[in-house]
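As structure tokens, one chain now follows by itself in the form predicted on its own.
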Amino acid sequence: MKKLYLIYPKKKGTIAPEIYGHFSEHIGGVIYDGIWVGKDSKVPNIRGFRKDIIDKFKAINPPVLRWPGGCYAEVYDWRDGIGDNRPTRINWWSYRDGRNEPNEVGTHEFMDFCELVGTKAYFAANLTAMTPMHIRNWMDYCLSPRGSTTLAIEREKNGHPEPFDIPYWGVGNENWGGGGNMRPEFYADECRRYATLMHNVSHDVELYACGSDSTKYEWTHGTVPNLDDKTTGFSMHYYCGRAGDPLTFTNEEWELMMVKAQKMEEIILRNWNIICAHGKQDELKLVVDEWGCWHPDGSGPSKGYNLFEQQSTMRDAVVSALTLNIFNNHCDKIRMANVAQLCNNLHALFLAGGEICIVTPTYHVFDMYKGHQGAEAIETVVTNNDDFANSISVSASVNGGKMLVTLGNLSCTEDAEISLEGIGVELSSKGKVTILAHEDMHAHNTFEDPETVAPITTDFDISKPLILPKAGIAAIEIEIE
């Protein structure tokens, strides 16, 4: 039997709600026939956005949604997406799937979606192809008070008199690659130049510098010491990639994916150590604004029509649970994270097409974990006969008189029997446990069977062991004294 110690006196910090953020790029089917069906569609919608997604997304308390990219941000001109007679442009991804960008969803539409679901927006600014003044004008258009500037008046004429709520802005995206193929020192100088004008519009917004691509620590070494105090976040991307087929993977491929996903912790620590080495730890937090699995195309309902669309199995759900536990346990270092993507794409929460919309197992993980948002993370230790039990991923937090404990069983072959013990805190004998599991680790939801994988919530006697199924996830809610 494994023992889970919940060490109440050892608090790690507050879990920023934004750690549970999301991402919606103009790529594949994320936007069009994903979240957006159009105002004249027969699909139930609210002002053009799919009603099913609005309702279900709102239910998991999404704190922030990143837009418009991703790589698409590197070719995006915000003026294409406002007013009437919008142009059709080559999308960044047109070379892959042949689709051009109609600009039906621009600033106003996207912000309408954010308001409908109750989330804040995180805009990725085009540092690659636009001037600092062009981005400053976008911020003026979005943020200036009603009637105060010519651009604010233009915003009002386009239907939104009051300023938009956009507290987070990225100063570029992946500038080490598609975002200009820059060298780190050059990017740092450009970031300072753009951030100076962006900061001049509003001192209240948070500006995030482009950070490293997973293990490219030379980028972190080259940029961090050259950034100024106008940027308060350091973006980093890590996709744990692929391990076999998305649906027919082997036990060995399951284990390989878990190893890849666990590497997120090393990447966080190494980037953070570089930030600390340059004395920036009090002003520059990590922003993991792209993360998730990246399987081969074609396993989603569109069968390859939507670029990068893939199914989400229990394996993807466990990767989500593991990753979110890592974020919770390093909440003192992380300002924000954004799983990629929201719909019909990589590691998606929703799969949609026509009138059908379903949630994936990953969606259920975010629902089970939402109680961590804004809570205080506490220390946890799992042992197995006095040895550390590495097959169990866990994090715990307290908020008022409640504790939330979330666990992922990284083994696809063995159930885990776990007893809970509080140190420095009295645990109520009664609680509730939500289990997300399936006897088949390949299980996933489809348009034909949308409830194949769904969580089950029951009462739980804390004094008795928890049986966590193989490849399963649990969220335990406990009253504390």
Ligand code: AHR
The other form holds:
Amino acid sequence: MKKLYLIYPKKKGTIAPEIYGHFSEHIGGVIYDGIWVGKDSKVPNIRGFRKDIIDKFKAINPPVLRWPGGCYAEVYDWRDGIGDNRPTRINWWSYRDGRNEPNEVGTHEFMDFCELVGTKAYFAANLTAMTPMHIRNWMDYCLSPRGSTTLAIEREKNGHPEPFDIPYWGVGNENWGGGGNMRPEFYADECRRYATLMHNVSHDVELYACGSDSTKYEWTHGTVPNLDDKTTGFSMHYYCGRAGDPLTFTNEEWELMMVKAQKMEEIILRNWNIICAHGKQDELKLVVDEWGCWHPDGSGPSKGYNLFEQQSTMRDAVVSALTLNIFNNHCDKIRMANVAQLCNNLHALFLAGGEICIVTPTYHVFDMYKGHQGAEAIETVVTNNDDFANSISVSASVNGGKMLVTLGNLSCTEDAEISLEGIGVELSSKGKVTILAHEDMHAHNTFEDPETVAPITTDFDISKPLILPKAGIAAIEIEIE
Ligand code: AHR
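Show the same protein again, this time as the form predicted together with the named molecule rather than the form predicted on its own.
First the chain shown before, then all remaining chains and molecules of the complex.
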């Protein structure tokens, strides 16, 4: 038996809704035949976007969607995606899959999708191949008040008189690699140059500098002291990668994946420590704008025709639960996070092809956790009498009179029996619990069996222990006094 103490009012801070953010790059099948099917498609759509995805995505309250990349952002010219004559270009990823970029989805279409699903947009600006003036013009086009500039008038002619809602802008992407292969000090200077002009267009948008790649802290050391106060976010990427086959992994590979996923916490702390060492903790927060598993290609429904498309099992769902718990527990340091990617790709929430669209177990985790958005994270302690210390991942938050407790069982062999106790808070005896679990840790949804993994919600009596199945996830909602 384990004990979970929920300590209130010991608050850790507010969980920024944007921690539950997403990412949709022009890569593989994310956009084309993923979210976008085209206006003339037989697939039910709203102005070209797959209706199924609009409805299901909207239901999990997505707070922010990053676009157009990733690496693709560093070869993107926003002018290619405006107006009637759209050129076909070599995509960043064409060298991998031979697929060129038709530019059917540009700024207006992407923002239409955001409006349809009710999310804000986070644009990644091209700092490798475009001038600061070119990026400034994109911002002018998107953000200037109706009729106020020539570019705002062009936006109106193209169908959107009012400014777009794009409060977040990345100043480059992975500039230590695909984004120009820069050295950190050089990037910091470039970032200041671009951010100066970007900030000059709008003081209201948040600008995020390119941060480090997983454990490569020399980038953090080289950039953080040299950035100026125009950038208020430090984007960091950490993919916990692969451990065996995405569908037929062993118990040992399950555990290895959990260990790799837990490393997210260390990476957050190490980056944060450097930010604090430079006294920037009040002005520069972490933006984990790419995270997730990255399995070998070929397990998705299109069998490898879509670059990086992969199936997503209960293992990916538990990685999601663990990662989101880490973010909640470090919400004082994290401004935003974006799981990579939305559809038909790495750690996806949706798999779609032709007329079919299904959700992965990870989708259900985002649904179960959505009540954390904007809530106050509180302290939790799990005591273990009988097994290894880190087998339960937990976070909890309070919003009004409700507490949401989310748990992941990182063991793929042992169910956990957990009793809950409030410290400093009276928990009402009646609650609700939603469990996402399956007796087979390899379980996943397919085009043929889309409901193999689905959550079940029941009443929960807090005075009795919770049985958290092995490789399972729980979300408990309790009223508090
Ligand atoms: O998400 C796939 C790729 O991973 C992104 O384009 C890039 O930023 C990262 O290396």
